[in-house]
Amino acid sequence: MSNLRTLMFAAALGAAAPAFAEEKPVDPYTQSNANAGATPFTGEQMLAAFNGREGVARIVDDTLDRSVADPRLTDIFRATDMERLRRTLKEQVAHLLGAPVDYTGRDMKTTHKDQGINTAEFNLLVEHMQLAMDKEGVAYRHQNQLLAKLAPMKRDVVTR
C-alpha cells in the first residue's frame, strides 16, 4: 500500500499516522529554556499577535517550506532532521513569545556550529520568516519585536 493510501487508511480508522522519518539522535546536552537564546516576552499579548501556538506552527512550517525549496539554501537542510527542526523551532518561537512551552533544543551555537551558514543565507532565512509572518497576518511592529529578540542569535548561527 502506498504511503498516501496508508495515511488515509490510518486516518479513516482514527489511528495515529506513521512517522515519515525517524528522529536522528543528537549528542547529549542539557535541556534548558536558556538554550532558546533570549528572554521570553511576558504576558499573552505577543503570543496572541501571532495567533497563538497554532499561528506559530503555521509560521514555522511556512518558513521552513520556503527555505527548503529555496535553491540558495538547499545545502543547509540536506542533512537536517526536518521533523526535529520543525518541532524545536516551534517550541523556541512559542516559548519566546510567552507561551507556556519548554524549549527542548540545543543552544544556537552548538546547533549551528557545523552548518557553515553565512550572512546572506541567514538573511534569506529571516526573509522567509517575514513572508510567513505576513501570510499569517502578524502586524509589522510585532514581527519587528520578535526579530529584535532573535537578531542577537546571528553571531551564534553565522559561522562563515
Given for the second form:
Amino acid sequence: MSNLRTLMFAAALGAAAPAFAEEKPVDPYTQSNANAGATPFTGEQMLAAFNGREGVARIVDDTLDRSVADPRLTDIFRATDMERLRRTLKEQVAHLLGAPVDYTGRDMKTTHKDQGINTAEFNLLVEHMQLAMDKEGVAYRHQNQLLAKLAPMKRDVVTR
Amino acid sequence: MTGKTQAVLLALTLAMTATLAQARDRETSGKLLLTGGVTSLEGAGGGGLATWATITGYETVDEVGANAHATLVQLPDYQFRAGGVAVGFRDRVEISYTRQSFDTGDTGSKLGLGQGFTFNQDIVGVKVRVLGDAVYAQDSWVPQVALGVQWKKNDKDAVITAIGGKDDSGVDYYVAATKVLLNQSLVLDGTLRATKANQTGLLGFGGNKNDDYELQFEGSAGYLVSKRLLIGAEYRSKPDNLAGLKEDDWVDIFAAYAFSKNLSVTAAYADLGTIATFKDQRGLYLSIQAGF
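Show the same protein again, this time as the form predicted together with the partner chain rather than the form predicted alone.
Every chain and every other molecule in the complex is listed next, the one we just looked at coming first.
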C-alpha cells in the first residue's frame, strides 16, 4: 500500500517535471560542424533513405537503448549524460546525412577521451546501430554509406 | 574413402565449433559480418580461390579468433577436398594448417595412376598484416596489406617426378591487399603470389618446362548484398611448369552466407580449366566454416 502511494507520488512528480530532462554542464568548447568528424553527404537522398530527421531520431534512440541495455557495454555509459548524448548524436547523424542542421557537440576525440572504449565495444555500438537501422527499414547499402562516414571515427573513439 | 574423409572433416568441424563455443561466453565483435572473408582453398583467410589480407576470425586487436573449415570441389573428372584450422592473433597474425586431397577417382585408372589415386598436400601458412585497415579507414583508399608465406608438402613424390615435376614441396610467398568500400558495399582484393606450385602444389612444384618462381595474380571482387550475404567473382592466374600437362587460370563466381559469426557457408561455381589433360573442369565449390 505504501508502495502504491510512493508510485502515485512519483507519477505526480513526473507529470510536474519539465518535458526534457536537464543536460549536465560541460566544459566550454568551440561549436563547429567540423566537430561532427566527417564531410556530410550532399543532396536530400541520404536523409530521405533514413526517413528524415524523425527516422534518424528513432534510429539514435533505438541504438542507445540497445547499447545501454547490453551488459557488455554497461561500463562505457556509466558516466555518460544520456540526454546530451541522444541530442548531439541525433544532430551529428542528421548533419552527416545532409540535413540542414548544425552539430553542436564536441569533437570525437574530446568526447571519448575518458570513455576507455575498445575495438570490440566500438563494433558492438555499430552492430546495435545496424539493428536499429534494420528496424527503421533503411536499405543495407544506405546503412553502409553512413557507416563509411562513421567507421574512420574509430581512431578517435577507441582509446585502448 | 571419399565419404569417410568427408565424415572426418565434418566431425572435426563440429568438434571445433563445440570447443570454441564453450571457450567463449559471448560472441566476439572484432569485425562486421563477412568483412573478414571466409577461408580460401589453401586454408588462409580470404575468398575461395584468393587469399586476402584480412586476418581470419572475428577477433579484435585485443583478442584471439579461430576457425575450422571443410571444403569440397566436385569436378567432372576429379574431386578436391580440404580441411583445416586457422587462428588469428590480435587481428595481426594468422597461422593456418590445411590438408588438401585431390582425388582422381575413376580418372586415376585412365591416367594410369590407379582407381581413386589421391594426391595429398599439407599446407602451413603464416600471414602478417603490415599496414592499412580494410574496414575502418573508409576515408582512405589505402588497403589493408598483408605479407604471407605458405609451406606446402605433397605426399606423392614418385608420381610428381614421373610427370616431370621437380619437387614434392615448395614455398609460396604473397602480398595481399584488401579493401572494403562501405560506400559502395564492395569488398575487393588483389594478391600477388610468387610460386612454383603446379595446380597449387597438388601436382608438385616446378617442372621440366619451367622451374623458376613466377609472379601470379589472384583477386576477388564481392558485393555485400546484406549483412549476411556476399556475392562475387574471383580469378587466379597460375604457372604452367609441366610439359604436356597444361595448366589453366582459375575463375569462380561465389556466394558466401554467414548464418552467424560462428558459421558461414560459401558456395561457388568454379572453372578450373584443364587439370592433368582432362579439360573443362567446372563444378560446385562448397565450403563450410565454423569458428569464433
